[in-house]
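The form predicted alone is given below as one chain in structure tokens.
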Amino acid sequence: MISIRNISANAGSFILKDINLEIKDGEYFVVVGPTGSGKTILLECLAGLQRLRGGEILISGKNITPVPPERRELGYVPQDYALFPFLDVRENIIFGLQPKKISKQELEKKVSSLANLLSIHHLLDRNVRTLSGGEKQRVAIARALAISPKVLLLDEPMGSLDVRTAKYLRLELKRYHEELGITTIHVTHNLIEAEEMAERMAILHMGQIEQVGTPDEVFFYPKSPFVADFIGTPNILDCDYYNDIGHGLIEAVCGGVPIILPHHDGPVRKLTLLPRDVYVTTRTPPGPGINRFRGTVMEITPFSSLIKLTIKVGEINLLAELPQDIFEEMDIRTGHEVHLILKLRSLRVY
């Protein structure tokens, strides 16, 4: 659907260089990576806004590198998300169809689809500026999805939302996908975010791509150094034998440590978990005795705005990643015992 063949753009101290990607059609594709790699510039060079130094961009094979951004059939939804401040919410939502003349009832049915898909049909007479951010990335997209654009792109959608609306948002995000099957390109910094909503992804970094595949292969078999540090280099645990114990599941003994995960087919002769999926508290956690260990840290290490952490359990070492606030708020130190939980849906066989 969308080949980037060789694209090089300059906007200040941002660039890209030389990127190819192509992106299937009906996809979510997600562009991760930190602030600063280029990200942004990305999806402005494929929304028209920015030149090209170099290199073409085709949509079902027509190159629309000249093509000006009004003509590229993309829907664009920007960081602010760009809603116009002295329209109303079904005003902001045809506003991009207004050069088409479409008629009065055709720009009501469309508006009452897309405030029906969104659940904002409650919101279309009220000004912008009195609704919240969820509600004003629901009209965003809504905007965006008027003009019915081949490609959706989404700059940091939840970037300004709170923790609870952004979980939210991401599973509304899936079902309005799932229900168009609009090719969708979203970039974000957040490793959550794009593990939960990605089919494939794109790690940039400084301008580049280090990596494409999906969550799986990128996160558990990372290419390069950057990339590794970037997500976090997987816990990969020797497996010394395993049992089925039924149910699709085994218990596979790791250095003496017995872990359940679920698995359906093929030997078994390593496990592997990512730092942030190794729950780390210093109380004995409620609930069942499923993957649950007492370990002890060995090493502490600050890393950006995470402490990662090593901590010995029977023969082997985990890796584990905890906020800066929440590992001073449990005052974790070199040599205390820790509670441990190996969360099972998060344990992959290698």
Second form
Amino acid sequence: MISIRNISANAGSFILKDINLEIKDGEYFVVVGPTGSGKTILLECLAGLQRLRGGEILISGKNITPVPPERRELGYVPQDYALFPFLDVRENIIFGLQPKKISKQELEKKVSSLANLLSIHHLLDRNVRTLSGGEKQRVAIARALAISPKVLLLDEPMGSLDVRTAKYLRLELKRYHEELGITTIHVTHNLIEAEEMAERMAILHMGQIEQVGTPDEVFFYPKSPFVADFIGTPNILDCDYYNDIGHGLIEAVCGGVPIILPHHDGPVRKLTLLPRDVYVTTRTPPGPGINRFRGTVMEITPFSSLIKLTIKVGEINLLAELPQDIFEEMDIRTGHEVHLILKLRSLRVY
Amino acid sequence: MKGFFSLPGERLFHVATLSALGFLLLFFVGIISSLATYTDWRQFFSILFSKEILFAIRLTLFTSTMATIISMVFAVPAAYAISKTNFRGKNIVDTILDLPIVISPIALGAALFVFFNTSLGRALEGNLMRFVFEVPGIVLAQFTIISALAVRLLKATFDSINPRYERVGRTLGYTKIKVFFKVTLPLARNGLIAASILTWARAVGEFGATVTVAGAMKMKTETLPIAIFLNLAQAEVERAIAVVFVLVAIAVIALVILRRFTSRRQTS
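So the form predicted alone is up there; where is the form predicted together with its partner chain?
So here's everything in the complex, that chain up top.
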């Protein structure tokens, strides 16, 4: 168990204020927040790389606050991975084992098992400058894991990867976590990454924790206006009744609007859907009319580079989001009638 | 401002900048090659291998190498401290370290000369070693001129090292001192070599401070720049020119090696 109690830290003009977190053994915990919210500083406080102004950090009941980073036994993977360019892949991996003065045989065994776990056997003799982003990430994780850390700290591990590689490596990270069962703290600004990876997550904003919970708790029950804005307030639809319509499908009627979704065990009381999963179009969409509705634009609110639309469908108001350029192209105004498509796979049932 | 970025304007700008470059290139190549017109090539090699010039070459290489080693011993930790540590008065320290680069070498030499006339200076000369009008004085004068330059160059190298490397090193079980030797110095390797070459080349060409502290004595404190000065003073122009060619050759070799390391650094 990692207990972070009332920690505060100053980094230049930035202040981390009274952070309290409890992270369970073996948990995959994600700290998510916009750029400049203090995620990296929080991770550096855990690693012992930032001096605390107050508070303490306990791991398995032991206060590690005064322990220097080299004796904390935490595996740290920084942004951009910081692989040592003057060493090859193998030398990078064993770098943390050299102060421990272990035998050559043991070193080789360790390298081999890490290379198997991370599928990097073919890279061991390569110059790190020649690696792709995904390969660098795996080598950096191997280097961090080589010291058999109690906790793995990952700072924006997908930050510099393309979408497809990031998606693949998220699955890989989950696999390493399942195989090793190591407590992992992962910081990111990417909500989709957080939702996909986290067992629990914390939302950080301007150096303070706004909310801690499972992704579902955070996404569907945001505790503060900031969290609601940051995740994009979800649509929560109260369902009046539901019918099994066969073929593994059910029809849930929420506020007079019939929504078709895959069969669900147990009662269907509420459906939730993020605004980004409500597609808006001014033309009649082709194909069958399942989960496609007509609605009237009630309100238009600009939010950063997005436009938020409140659209009345039947008796319910649905919130949708559009990028500003697409919104302008569609020339949507209040009172206009639009077509909506609900992304079936993103509907959640409660 | 209308038309400032138009095509004729841009062309004029290119012509103006390239003309300035061409002028400077011609100027430097011109003054160096003009030396050749004054050289009697039959006598050149006998002058070059004369006892006096060989002594000057040996003395210059020895003193400049010593001065470079000593200045790097101080400059590496000093540059690291000023690059990576925050302390009160850092800006003032930074400015003081810039002074030797800006002040005339002869003024610094004069300051050293005066220092050895104080009681502390006399005590040092009496108990440690003699500097004034002696070879150690040359090394000290060169050290005074090049150490600040070494700190400036090395600070730029340490500034360019991403602190994440050092942070990772700490989390991998290395203390701050071990991280300095195992992470920071290997990352600074090319910068260290480049700074050593540049400061060494600067020491080879040092004249003002050297002549003030160590004097201009034939076959005693006669470095290559002092050999030029002494030979010109005695109207031995051809001897002076031979020494100039030696200095140009050393500078070219140093710059070629420097280019190798800096280009490697840029591609890394």
